[in-house]
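As structure tokens, one chain now follows by itself in the form predicted on its own.
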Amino acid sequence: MNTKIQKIHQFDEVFDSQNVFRLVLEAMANPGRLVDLAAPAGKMFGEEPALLALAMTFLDNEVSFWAGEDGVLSGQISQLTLCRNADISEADFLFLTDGEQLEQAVQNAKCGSLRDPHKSATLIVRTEILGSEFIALSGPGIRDLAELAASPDVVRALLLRKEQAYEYPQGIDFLFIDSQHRLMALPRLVRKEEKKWDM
């Protein structure tokens, strides 16, 4: 079944896994900057090309996600990364379709432990990143501050997960997608300042 599902897209599991692996790996390090998915997403079928194409760079039988009610989606991704689906609060990766997800996913996410901080859950979000309100980053890979005209869904995450007030250096990470494709992370040690702007 596996193989059956991947032959119906172009994705290809080595060569463009590593492709979306090395610019999610530039949107860690630059949190806040947008990097283009658009290429391996389009080789990709279904509602959220994106999500997939992520999914197969992260996921494999070792780890586990969780998608909420999207059954259609669930089913993709057990598919072709044969991937087990997990509850909420014990999922490795979770991938959120609607910004109304955001509070539950935020609030039942593992966020590692102070031994193994990297055992959290990362959540990858599918909304708009750019908005009208405008935001300050600050944190590992950001000199000094980043601004950042963000989403009403982008400030809401970034809200909820300040308040659940984590101990150093335990967290969850973000990954937002767009419907442009575009990616942006936002680490767990990134935070939201306060900051007056300039008019």
Given for the second form:
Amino acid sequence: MNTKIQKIHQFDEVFDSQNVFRLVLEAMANPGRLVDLAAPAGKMFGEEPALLALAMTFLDNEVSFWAGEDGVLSGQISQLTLCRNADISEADFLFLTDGEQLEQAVQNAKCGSLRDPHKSATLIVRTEILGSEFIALSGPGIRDLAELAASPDVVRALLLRKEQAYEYPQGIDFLFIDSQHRLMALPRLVRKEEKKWDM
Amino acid sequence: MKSEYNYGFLDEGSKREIRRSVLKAVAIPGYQVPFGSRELPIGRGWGTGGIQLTLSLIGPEDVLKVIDQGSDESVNAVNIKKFVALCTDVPTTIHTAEATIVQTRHRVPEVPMKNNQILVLQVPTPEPLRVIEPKEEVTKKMHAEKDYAGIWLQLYECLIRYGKVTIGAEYPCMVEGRYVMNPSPIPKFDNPKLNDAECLYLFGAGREKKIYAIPPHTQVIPLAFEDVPFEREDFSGRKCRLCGSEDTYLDEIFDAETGERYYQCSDTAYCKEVRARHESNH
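Now that you have shown the form predicted on its own, what about the form predicted in complex with its partner chain?
Following is the full complex, with the preceding chain placed first.
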């Protein structure tokens, strides 16, 4: 039998990382905007290529991550990035492969301190972003209001975060990734406005 | 491109750390995120914070502009531009509108920046509270407790002694009602450009090892008293001797022989564009 040896991914550590970083930065600076990670995600492998592309861009042995009970994803991330696995309350990056884990993750994620608010977790959530619930978002990065037809998971994530009642600057930041590898960021200051919709 | 070095000079591990810090800085506008500032082939205090940001941001699609006090042609700007171009091969420009990344020392360009542009500012002293408190441990605690009484007192003392706020550049601002921030030594003229802007502002202090940010559409208010409002530099009655602009930040040039004072645009690229427009109209 002839077996061809080939690389497991085509993701370029230098140029694709830079591309992913700029897209994530654009999303973080403009909450509610969807950016397209399809090209870099297409160069990764497995069930969750977009999550792996983000891991390649941001993770290394200086930080830690948590990826739930998903042993496959955890293994792939550790192997690719040499990032260490940590407890949910200690990890710098939490990878959620579905909305079911949101409650556990939001309630346990570290939120930093008033002195060091940057020592807080970033939650990377693989779920649908767009849905049928119209919400209006406000906060830095958004001119007036950003309107979005959001999925139930996005709405629930915002509600769960609100229930934590963090004292700003403490808090957690969300990155949502959908099945088409579109990414949306909702950093800690972004909130859902209670607005009556005239339908 | 110098191929002995990684693309963008920095190793990927350094870039990753800076990129993680940038995301935190954007999430917490005005908060100074500490980072492990790297050695560069340029002395600390000569724009190393800005350079590290630029090198971590930049990719083959980018167009770079670098200015020093508004000028594309002064030593700091020329050398930084050369260095970045040498290790990335990105094209450079002097036109603000054409650039995707603008690195600057002490000015915000006159041409309004757009949402797809990033302004990288070089910062010598990121800590606005340093003038009243020398210890980093204490200023961190003051920020944590939002204890800004000292800086207000400093403004008040200026008023009592001199009858006006005497701070020129580096005028402290309140970001989103939470953090007092040093906007880097930009003149007061440029402070209003930070508020509710279209573009992302990133601040890098290499020597002090801090990164901070102002995302677009963020509230940035210069500190001022109700009865003594914030004032920009006043150039009324003066105009640029080259292009005739009356609405730009002007440099004063003194001729020691004749004793004459001239004024001309600090933003040299903008001044050139205005002159070119005048010429094409004639």
